[in-house]
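Take a look at this single chain in structure tokens; it is the form predicted on its own.
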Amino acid sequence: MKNIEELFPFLDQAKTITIVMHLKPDADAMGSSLGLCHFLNQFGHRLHVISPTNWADWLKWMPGAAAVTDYELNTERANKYLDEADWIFCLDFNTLARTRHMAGKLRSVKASKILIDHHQEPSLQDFAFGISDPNKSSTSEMVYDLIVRTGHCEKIDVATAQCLYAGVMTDTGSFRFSSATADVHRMVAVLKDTGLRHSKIHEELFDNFLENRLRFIGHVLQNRMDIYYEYNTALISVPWKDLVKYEIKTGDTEGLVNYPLTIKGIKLVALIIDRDEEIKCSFRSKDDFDVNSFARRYFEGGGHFNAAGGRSSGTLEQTVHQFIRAMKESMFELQKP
């Protein structure tokens, strides 16, 4: 994979560019993709943004979100955009498999694929150019850094700032995590100088749900959470019938995995959800427990040191048993003070 800076001299030459994010995008995936789109649009490029799947309603406020193509709903149109592209930017995923049904198409297209991502262990052979930096808080921070390095900070308008702020703010846990470095706060200061109203973005992201979601969370915390104090671990397992009963939509379970981290002494949290089509897993940790390695070893997943995801082809009950075995095998790391 070549250095992304080799593309800088060609930024002012009009091209057809497609920007792709990972499936079920979160605020960082959508924010970094749309932020990059707004920036590149000022150079006169022809731009398209594709999500492999649908996305949460609370992301639809982002400038440009209405023009994003859902690959599963509009496969023919999305494939056309991929076929016509000169460059394909791949944001916030480290392997093409994170685009689900789009992965095969991405492998076959002739366009140069350009990686911008902060997850560990990327498949570098899949990309012609790019940058991978697991030390960065978010892909949105990386897009901001990219803009700075091109020497075109003046092109950061309010729309770009809104998208990038949403991504970096959510991926740092509202600036709580250790990844919220001094550079992140300096970035936010620059974004604020564009006229960004950060409080409005917090409202759009966190105060924009229906009553059923709050009742679902209460039900889950009361009835679906188990605490294993001897392993400093919490487990939430959600059956498909709960999602149906509370009419849970894409994005409604966002943040649920973080609730047990507020319990004193808890070092590892797992959220296992039966999505009907497959079992999805989310992992969070504190201190020195590496959930990236944990997810890769036991659940066909990965991500970051303290935040990762995975999957299982078994039933919910089988996956829970699998997690309990994995937890017990990790006893030494989990019990370390």
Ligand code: 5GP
Second form
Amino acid sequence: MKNIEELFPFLDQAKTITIVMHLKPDADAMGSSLGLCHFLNQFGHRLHVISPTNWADWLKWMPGAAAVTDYELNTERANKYLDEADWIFCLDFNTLARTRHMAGKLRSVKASKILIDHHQEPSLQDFAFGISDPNKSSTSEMVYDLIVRTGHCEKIDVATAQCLYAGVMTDTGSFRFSSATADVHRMVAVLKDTGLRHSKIHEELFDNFLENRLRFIGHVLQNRMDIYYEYNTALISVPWKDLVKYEIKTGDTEGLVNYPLTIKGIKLVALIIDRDEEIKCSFRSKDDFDVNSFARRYFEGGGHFNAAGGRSSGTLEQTVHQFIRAMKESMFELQKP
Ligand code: 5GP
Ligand code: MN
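Next, give the form predicted in complex with the named molecule, keeping in mind that what was shown is the form predicted on its own.
Up next: the whole complex, starting with the chain shown before.
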């Protein structure tokens, strides 16, 4: 993978550019993609943004979100955008498998694929150019850094700032994680200077759900959570029938995995959800328990040191058993004080 700076001299030559993100995008995937789109738009390029799947309602306020193409819904149109592109920016994922049904197409297109991502152990051979930096808080911070390095900071308008702020704020747990460095706070100061109203964005992202989601969380914490104190671990497993009963939509389960981390002493949390099409796993940890390695070893996944995901092709029950076995095998690290 070559250095992304090799592309800077071509930035102001009109190109057809497509930006893609990971499936079921979160605020960082969507925010970094739209932030980059707003920036590149000012150079006169032809731009398209594609998500591999649908996305949460709480992302729909983002400037530009309405023009994003859902690959699963509009495959033909999205394939055309990928075929026509000179450059394809790949944001907030480290392996093409994270784009689900789009992965095959991405492998075969002629355009140069350009990675901007902060996940661990990226598949660098899949990308012609790019930056990968697991020390960065978010892909949105990396897009901001990139804009600064091109020398075009003045092109950060309020729409760009809104998108990038949403990404960096959510990926740092509202500036709580150690990834919220002084550089991150300096970036936020620059975004604020564009006229960004940050409290409005917190409201859009966190105070915008329907009653059913809160009832669902109450039900799940009451009835679907097991605590294994001897392993400092909590597990939430959610059957498909719960998602149906509470009318749970894409994005409604975001953040659920964090609740058990508020219990004193809990080091590892797993959330295993039967989504019917697949069993989706989310892992969060505190301190020195590495969920990136855990998700890779046991659940075909990966991510960050303290936040990772994966999947299983078995049933919910089999996946829960698989998790309990994996937890027991990790006893030494989990019981370490
Ligand atoms: P979540 O649990 O919120 O789905 O994911 C946590 C973090 O791990 C996110 O940064 C997400 O992009 C990443 N992640 C989730 N699932 C996978 C996976 O299957 N493979 C890899 N490499 N990363 C994942
Ligand atoms: Mn991210």
